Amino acid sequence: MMNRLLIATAFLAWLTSAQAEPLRVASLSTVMADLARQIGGERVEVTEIVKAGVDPHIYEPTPGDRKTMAKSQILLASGLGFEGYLDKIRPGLEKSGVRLVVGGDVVKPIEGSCDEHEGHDHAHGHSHGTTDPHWWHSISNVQAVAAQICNAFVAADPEGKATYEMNNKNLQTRLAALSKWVRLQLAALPKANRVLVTSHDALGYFAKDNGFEIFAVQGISTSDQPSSQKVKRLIGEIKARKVKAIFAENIENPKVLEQITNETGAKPGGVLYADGLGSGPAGTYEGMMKSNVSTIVEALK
């Protein structure tokens, strides 16, 4: 009798364990990976394919990465052209039954600053049809993508609906509080000081939300190299506007950044996280945004 009871208990334990197998999620975005962990909790297992510190503009998936994607149930991607290889891997994902969740599908895209057009002021104009893929620098966009991820998890794992929706509700509350915190911090900066000189054009959504102008050394991608004419114009703009600080990035900085700093007299403003999350306190979306805002306020106030 005792043996039968032990066997039955063991079987029930195995059955419960089998049913509780986490949802397999892979992510090409550090931001979306963080959102997935917060929404999914213990019901999901998130694998970051593109990790913090990797330049996503030049990343290409390895054969091992492709296998990881194929084994996942859900693959998260930023979209809007951020992953230039996305269309190439779509057929393989569909064949493997992987659901692709693209954050850019649910946000309001903006155009990035134009790069190099003769006779055109790059600092104030916009590109001709070049979409800015760095949507996560607008908190309202992140709220929309969090809801998108929640819905994808519910569709893949209906039994976890209550968990996913509660976690998303809590996350939405924190994001709303973060938005209020950002506005309060930036209130210390007068309009004339709201000029961001950055390594590449990645903070357009932040600028749009908070009334900043962007002067970027490189274009939308870190692979865009500035011409000597563009650098000359940028130096002139910085001097004319008496810009206080120039910001580097955690992943990559063009060599001309030091030249621009030296020739304009602007001080190094610190490091910003432009293409995704960092490590330590900046390893979460909330932490990254707080780090960026604190760095900007300290340098420009």
Contents of the next structure:
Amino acid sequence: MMNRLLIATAFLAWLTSAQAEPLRVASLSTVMADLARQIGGERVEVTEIVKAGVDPHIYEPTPGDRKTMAKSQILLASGLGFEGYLDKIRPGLEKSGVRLVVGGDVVKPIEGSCDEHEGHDHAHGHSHGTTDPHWWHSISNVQAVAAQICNAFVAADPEGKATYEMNNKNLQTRLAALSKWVRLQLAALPKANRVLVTSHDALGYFAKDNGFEIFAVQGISTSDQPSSQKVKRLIGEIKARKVKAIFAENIENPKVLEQITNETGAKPGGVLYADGLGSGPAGTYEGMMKSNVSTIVEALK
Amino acid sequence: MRGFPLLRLFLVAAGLALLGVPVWLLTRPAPSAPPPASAPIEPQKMAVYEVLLTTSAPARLAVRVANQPSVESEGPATSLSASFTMNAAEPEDLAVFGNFDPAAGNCALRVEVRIAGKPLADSTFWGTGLVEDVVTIPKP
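Having looked at the form predicted alone, could you now put up the form predicted together with its partner chain?
Now the complete complex, all chains and molecules, led by this one.
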């Protein structure tokens, strides 16, 4: 009798530990990694392949990264061409049974400016076309991607359905509150002042949602280089529009921006998180958005 | 070669200058296009926007517009009227606030915007405690 009880206890313990094995999730996006952690909680183990502070436009996966991706059950990617190498690695990952969740598949894409791409085919390191891949700067897109991640987790781990759906519901509520917070903050900013001069054209979705006009030194990728003609034109526009501030990005070399700032008299407006999350308070999606909005309002009002 | 040295020097210089013309034409910097003139800024057509806040229960009310002093009720009230002069081509958003007693439960804050009595926007926000939101006034 005692033996049977011991065996049953051991079996139950094994079953519990088997269930507690977390879902292995790898992410090529810092934003999606944050969403995955919030939705998955303790049921998932998220590995960030592309970490905060790394320029994702020029990142290429190392053999070690490929191994990590192949060992995961779910791989999160931004899509819309943001990861230029994705199509290359997709067949191998799918063969290994890795399920790809591509955020760009469920968002409403917008066109990005591509005026810096004369004679340049997007094939080196940043194969996006004219579609702007920085969809996370629109909160409604993030809400759609959060739901997509939730569905992927439920499909991979049906036992966690209730947890994933409850966490997603809470996240959606927080994102709706964040959206209202953004609108309230921006209401203090006169519409005539809603001009964003940034390093590269990454804030198109934010601009569309909130009535801003964008003047970017580079194109939609950090690897696009501005022509001297474009810089000259930009300086003319900034002077004509009496733009108050110019923004740098957390992973950019702000040298060209410094030159434009000096020539136009506009002040440096601070650092924006354009290509993903930052560190400290900007290490979560909500923190990143709040940091960006506060920086913009403070500099332009 | 015979002749005056000065004449020879002049002829050599003239020849070199003639040879240099096509080289200069090929290598001279292209005249840079002047920066395009920015879109002409239309003269502002100012209009007076009348804003009326009404509530389902007494609340501390406030309405704010960028670059203008905010208008607030002196204490809990069920209505607040304000007027703001703004550029009619691009009116600013209104940030509206109603701070209700949480014990009052779910309360409503209605915001109406008019120009010369003509309705432009009408929104109602619901909530408990602090009800705050943004009203975007449509362009004419």
